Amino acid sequence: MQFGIFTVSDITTDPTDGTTPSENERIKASVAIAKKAEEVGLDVFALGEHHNPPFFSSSPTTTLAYIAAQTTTLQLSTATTLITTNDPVKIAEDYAMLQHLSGGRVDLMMGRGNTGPVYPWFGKDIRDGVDLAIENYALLRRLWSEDVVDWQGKYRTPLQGFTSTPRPLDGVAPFVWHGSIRTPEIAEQAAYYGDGFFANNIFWPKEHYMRLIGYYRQRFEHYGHGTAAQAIVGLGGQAFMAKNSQDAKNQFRPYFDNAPVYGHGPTMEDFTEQTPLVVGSPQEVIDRYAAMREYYGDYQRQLFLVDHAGLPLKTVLEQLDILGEEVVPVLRKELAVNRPAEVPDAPTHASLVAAAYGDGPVREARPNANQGDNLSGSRPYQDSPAPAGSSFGPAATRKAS
């Protein structure tokens, strides 16, 4: 079971003192938060992607690479990568590079995005959102799994004889989660490929997400990836903690009441009753999240949102201390009790490599001399098979005499 945090990278005015951090301050704070997450024993740090104020994170790979260089165990992920408006070729290249630089400590969460104008900014139509997610991801899978890709779709320039570099570390692509808060087609997509499904269940009552996750589990089994109980599920969550419940409520209320996401709507009491937001003592957080598997089944990853709504860095770091020292160790134990042996852990690079190769040697891609020309019969890597029909020329393989 993995525990971690995710940030949506918002830059929000602190309602208690009226200060707004600069982009530079918030970017540096995100690095400090990630390092603190590893220090207190958390497993995952995930960073969102946005292309407009008040968010700072337009380049998750740059930020995650910088964090990777300053951490050793932390799994780095996204929350989310925009599969609709990013070019799948660039996603394949960027995240394979990050995978190499981080020693395999990277996975991705794909999402369609929730900022409407981002579609026309990148030449896309929001009405094509689901179709873009499906087509672009199909191409991304091929770019990571095939050395030479010929491809034609509806939304992108065709590819002929294209090789995405670098090839994935050890010949194993990063694991992919598909994030959604309401879209059955995305749950279906995750199930079809046997990927993970991440339900960011921070906005609505649990019954909504029970249906969505139940559907994903059912379809995961339908496509033959394992039983429904073996499907790979992640959950979003959020909490604000203090030693006693009333102190937590008093401290967090001004942030809740003014937060762009949920302020000026339901009261904090109504919101905490109907969603996974917990504002209270560490034990209250433990009780709420230990019960999650009663609704969603045994799952693999729990991420908490802790740095939003204008909370100052000092407070966020204090929250991480509580999370890492008092909450997560207890949750690890409680969620391990009576966990069926058949339920897998969240995939990591090491487990994916073991599944692909067993005890055998892994692939280390070594290029042949190549000038970007896979069209006339050359093969880009020393272990790539020669194209069909290559009886002569540089792609031909001399038969043993």
Contents of the next structure:
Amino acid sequence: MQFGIFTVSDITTDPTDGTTPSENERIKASVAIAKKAEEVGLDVFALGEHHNPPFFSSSPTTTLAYIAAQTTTLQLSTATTLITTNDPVKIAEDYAMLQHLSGGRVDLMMGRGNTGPVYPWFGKDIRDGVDLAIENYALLRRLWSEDVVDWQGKYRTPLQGFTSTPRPLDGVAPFVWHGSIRTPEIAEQAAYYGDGFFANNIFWPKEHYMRLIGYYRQRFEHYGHGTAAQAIVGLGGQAFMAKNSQDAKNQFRPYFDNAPVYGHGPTMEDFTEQTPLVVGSPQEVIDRYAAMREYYGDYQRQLFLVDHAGLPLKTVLEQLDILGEEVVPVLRKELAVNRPAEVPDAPTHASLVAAAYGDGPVREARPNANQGDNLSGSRPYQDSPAPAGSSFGPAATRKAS
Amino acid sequence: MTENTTRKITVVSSGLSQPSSTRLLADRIATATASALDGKGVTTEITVIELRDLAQDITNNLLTGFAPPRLQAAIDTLTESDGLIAVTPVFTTSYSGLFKSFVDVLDPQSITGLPVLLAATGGTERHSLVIDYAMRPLFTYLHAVPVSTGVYAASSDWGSAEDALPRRIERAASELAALVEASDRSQHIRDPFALPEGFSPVGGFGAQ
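For the form predicted in complex with the partner chain instead of the form predicted alone, what are the coordinates?
Expanding to the full complex; the earlier chain stays at the top.
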């Protein structure tokens, strides 16, 4: 079971003192938060992608690479990568590079994005949102798994003999989660590939996500990746804690009441009743999240949102201390109790390599010499598989051996 | 047609005062509709939704994107009905803002094919076209099926010796009853997570 945090990278005025951090302050703060997450024993740091104020995270791979250089065990992820408006070629390249530099500590969460205007900024049409998510991801998978790709589709120019570089570390692509708030097509897509499904689980009642996750599990089994109980599920969550429950409520209330996502609407009491938000003592958080598997089944990854709504860095770091020292260790134990043996852990690079190669040697892609045309040709690497139908030359020889 | 002879009718009343003439009109129409269906051997289950009681929840839904439990129950009741009686007071030449906000939190596909009787109350008969100029296009847009007779009640109608209002209620109610009798919406189980027909998880545009 992995525990971690995810950030939406918002820059929000602190309602208690009226100050707004600069972009630079908030960017530096997010790095400090990530490092703290590792320090307090969390497993995952995940970062959103946005291309408009008041958000800072337009370049997740740059940020995550910088964090990777200053951490050693932290798993780095996105939350989410916009599979609709980013070119899948660039995603394949950027994240393979990040995977190499971080020593395989990277996975991705795919999403369509929630800002309508972002589509035209990148030359796309929001009406194609779901279709783009489906087509682009299908291409991304091929770019990571095949050395040479011939491809044509509806939403980008065709590819002829294209090789995405660098090849994924050890020949194993980063694990992918698909994030969805309400779209069954995305749950279906995750199930089809046997990928992970991440339910954001922070702003809406659990009943909604129970249906979506239930659907994903059932389709995971349908596509033959294992039983429904073995499907790979991640959940969001959010909490604000203090030793004393009432202190937590008093301290968080001004942030809640003014938060862009739910402020000026329901009371904090109603919202905590109706959604997974917990404002209270560490024990209250433990109780609430230990019960999640009763609704969603045994799952693999729990990410908490802890740094939004204008909370100052100092407060966020204190929250991480409580999360790491008092909440997560207990949750790890409680969620391990009666966890069926067949339910797998969240895939990591090590587990994916083991699954692909067993005890055998892993792939290290070594390019062939440049053929003089600035193109890599049909067998760009010394161990590239022979093109189908080769009946003579080196390819045929290698195939025969 | 199934053997089932029970139909579910939801009444949405968005009067803001209590007691409210909007609710009074809603009740009279509901009674007339039930009696028309009774004459056809059909029993009715009537649920009244007073939007006044849900005003805070409706605002919260607009801000957070999800319906609190009581509002969700009302939405479920409405969307699983065989017929709807929608009654609003007239505010500034149109339906009330609360009425429209409630309609705005419905899934736009959720009342497709739902027979609807449109009714409104107002201080003067000069506003009676609200039904046809504001309410009807709204429900047509949502692919509901409004009956042709709308029921408008001005303040003066309540004290009138003429029976114009009761006759109009009877006529509209019998139109709604005919559609409700034929409806089997409440027996359908709708799956909000059903995939669109022809959906392919790898894309269906000749990508290869």
